[in-house]
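Below you'll find only one chain, the form predicted alone, shown as structure tokens.
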Amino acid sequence: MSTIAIPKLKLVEILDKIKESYLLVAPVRNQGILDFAVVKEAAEIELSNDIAYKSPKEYLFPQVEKILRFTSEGGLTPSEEVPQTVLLGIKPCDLEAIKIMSAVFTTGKYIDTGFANRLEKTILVGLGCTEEKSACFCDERTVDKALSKDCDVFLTDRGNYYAAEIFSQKGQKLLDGFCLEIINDGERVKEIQQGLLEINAEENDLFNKIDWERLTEKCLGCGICTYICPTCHCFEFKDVVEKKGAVTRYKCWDSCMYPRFTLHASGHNPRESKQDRYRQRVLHKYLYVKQNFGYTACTGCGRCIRSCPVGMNIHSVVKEINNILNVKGEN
């Protein structure tokens, strides 16, 4: 690992040069909203303490992805080519989310080749936060807001320059040739926070001892929490019939909060009620992904809390669940 200094006065020049060889995606403010977007001019990039409205997950897991195309003659067209991409300005909570998504999509029995291919062709450049935002609880999820090594390069604001810590050959290749000064920024160690927000309980207890109907009383089931979450990854396939019998198959984002998400062809729906669907969402994040991949699929970014139109708060819900189970466990 090495650290170099990138003077802020040279940053736009460097990024414009990078943009000649890569698709550059970074936080850009549009009509007052900070969000990740394909960069047209490096000068429009905003690297700040603010967190983007959405995470950059759609650049690895697109909202709509063309998987394949086939015809009545049996022709098959493979999926589209993926450009070499630089994802710049990713906050530590979102880098944690990419780590979780990578475990889900690139390990185990089933590999998502589309996600794996995009990840392979993407250089991740992180950016530290200097303070927590409203509704953030990353510290309770052991995400260090100031540093993440789950990337190729990590930037820390040092006033008139960025300290760029390089963690991979991809990161080194990105910055080679810019004649930047190597500095001694000191080895930093991630501080493990106390008070980890987890659910350590049996599934049966979570099904039977929690009043999910009360917890979900005000939920509208709109699904914004799932679309805006950096780790949610539900999807469905759609076949679109074109002229002359050709069919294109798409993979599209879906939401476990929608009534038809688990509707079987038989007409049976195992999660017919809103409370069943919300229970599944919480348990998927705090129980099932951990059982299957070793991670809790919530990074404490707070986006679902800030965006919910009726104030649903997963942080409060998980704390309440733990309080209920602890109290009942003592009796």
The other form holds:
Amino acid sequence: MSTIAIPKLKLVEILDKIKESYLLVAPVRNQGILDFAVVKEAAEIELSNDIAYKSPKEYLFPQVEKILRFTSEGGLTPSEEVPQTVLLGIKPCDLEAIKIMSAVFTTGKYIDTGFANRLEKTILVGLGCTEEKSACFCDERTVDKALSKDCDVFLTDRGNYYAAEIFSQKGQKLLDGFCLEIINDGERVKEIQQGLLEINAEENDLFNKIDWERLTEKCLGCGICTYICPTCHCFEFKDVVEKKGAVTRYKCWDSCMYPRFTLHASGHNPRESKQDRYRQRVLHKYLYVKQNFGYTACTGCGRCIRSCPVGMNIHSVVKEINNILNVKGEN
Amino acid sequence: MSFETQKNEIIKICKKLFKEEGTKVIIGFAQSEVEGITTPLFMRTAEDAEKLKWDSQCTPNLAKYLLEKRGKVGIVAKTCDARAIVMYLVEQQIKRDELYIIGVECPGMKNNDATASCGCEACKMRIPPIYDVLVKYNAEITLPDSEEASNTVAIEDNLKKFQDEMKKCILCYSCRQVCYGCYCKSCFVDMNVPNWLPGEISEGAKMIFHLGRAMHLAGRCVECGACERVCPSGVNIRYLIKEITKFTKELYAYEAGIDPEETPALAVFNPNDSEAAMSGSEVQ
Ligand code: SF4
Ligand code: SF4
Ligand code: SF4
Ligand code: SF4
Ligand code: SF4
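Now the other one: the form predicted in complex with the partner chain, given that the block above is the form predicted alone.
Full complex below, order starting with the chain above.
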């Protein structure tokens, strides 16, 4: 569609206006930490090359979601209304993640109505990166740090204005009425590097030929890698019984790094040890989602590497797996 | 300079352990693939020892790995790691004779912006309280000068401070997971019979978790700072635990992770304890 210019001097004014009709969520710096937050004043938004510490996934897939409430009388109340939302300043890696999550939650046999509903009501505004941050490896993961079309509007910093590429009706509607100038920003194409980091191996080999114990002996099972990861999407249900025969059912984030992950009521756990669980994390990202939905579910955002308290590195783990399997294959 | 000499000495000791003692694993530090990030190193051969890193970025905690049974292991221990070892010994989680401790005099760790790492900013104990061999720093170490700023918040404002910190917490439990003191197989917040936490991430849920955790660490926190370093939301939660540590010190003259022969303050009944210690009344 078209590209328009948003002068930086007018940005705050425009966003404050948008905020009147939408819930505006954007990166805000609080005590040094950059994170997505519900914006109170547009002036507090930080659009920079820096990446938010946590991914914005919680605005589509909340950490805790009240999905329904039922009573002994048979009443059943579904979850609450979702506001019209603008999610602003999403980096190309996180847009890739939203694409992957949408595939998981809104295609195929099972549709997550909560996610689908939020996605429908959310306008995604992307923002390009100028430089990779330490530990980023998006260039090895099909992401072009400077451009993504998996959004409604994409912003590129052009000095004293943002070039806003509009990719959907939703995006068009968002910026209508601001009397902004249509510009010719040149034909831009997404640049994808060669040499993708992937795992192309049989699950059996990945189970049997890799010494997962060695690979994961450092992991403390803290789970922070899964909480801040833009594509981790495991959840569990929690029924909380209230006093008068009423129960509220919550859907809450789960993490394969926690010992209770997939623990059966019988006491048996098919992923008993931390190496079983870490293997699940790597293979879920690099094998299972690909088998089921066609995407490798790691965007190379590097968050898990930057935040791991013991320096575990999924990028090197995947490389090492490939090394081991290739060497073995040649023998 | 002195880090370098210490490093060479540690490497020498590790090689000797592999060669003469037949040690199978020694846990130390290594540079990770990413600049500015240090990672634990599990050495198994003399060549592995060459990868050892020892500088002002060696913040990861190593002692927690001792809880996974490996037989006889060696460990490079800075003061906080060694304090955790003492804690595990008095709590009978590990056996002294299965351990070889390479104690390292620690000049204090730094963040990437050169400020003191969380936990080190107030640490005055630079020599590990327990070791089999001590690797000295051999240069002057400047200790933090002032007494650690105590919680100066007035009682009435305490709740507000707590609530302000809690607003940031997302209840991911990472602070618990990295903590030396938190090694219960099943944490009270994970139980569903009984269910201690409400379903939502409410202030109440955070209060139950953080106050519960703080109480479980009474006389057990070894002040390593790992909990605050890992927090994705920058929650300053150690101030609570520091207060409790101060109480235990004042009431029971006990500090965690110092003396392997001493029974933990809350694991013993001592008729000579002060009235305040027994009745739990306000410290004088
Ligand atoms: S696994 Fe790590 S690098 Fe990959 S998407 Fe998740 S946080 Fe980012
Ligand atoms: S299994 Fe693990 S890696 Fe996969 S989505 Fe769940 S928490 Fe993330
Ligand atoms: S952040 Fe690191 S230590 Fe924590 S669970 Fe993930 S890999 Fe393990
Ligand atoms: S509470 Fe924090 S400072 Fe104390 S031992 Fe646990 S992780 Fe270390
Ligand atoms: S690590 Fe931080 S956010 Fe997570 S539970 Fe602890 S205080 Fe809360």
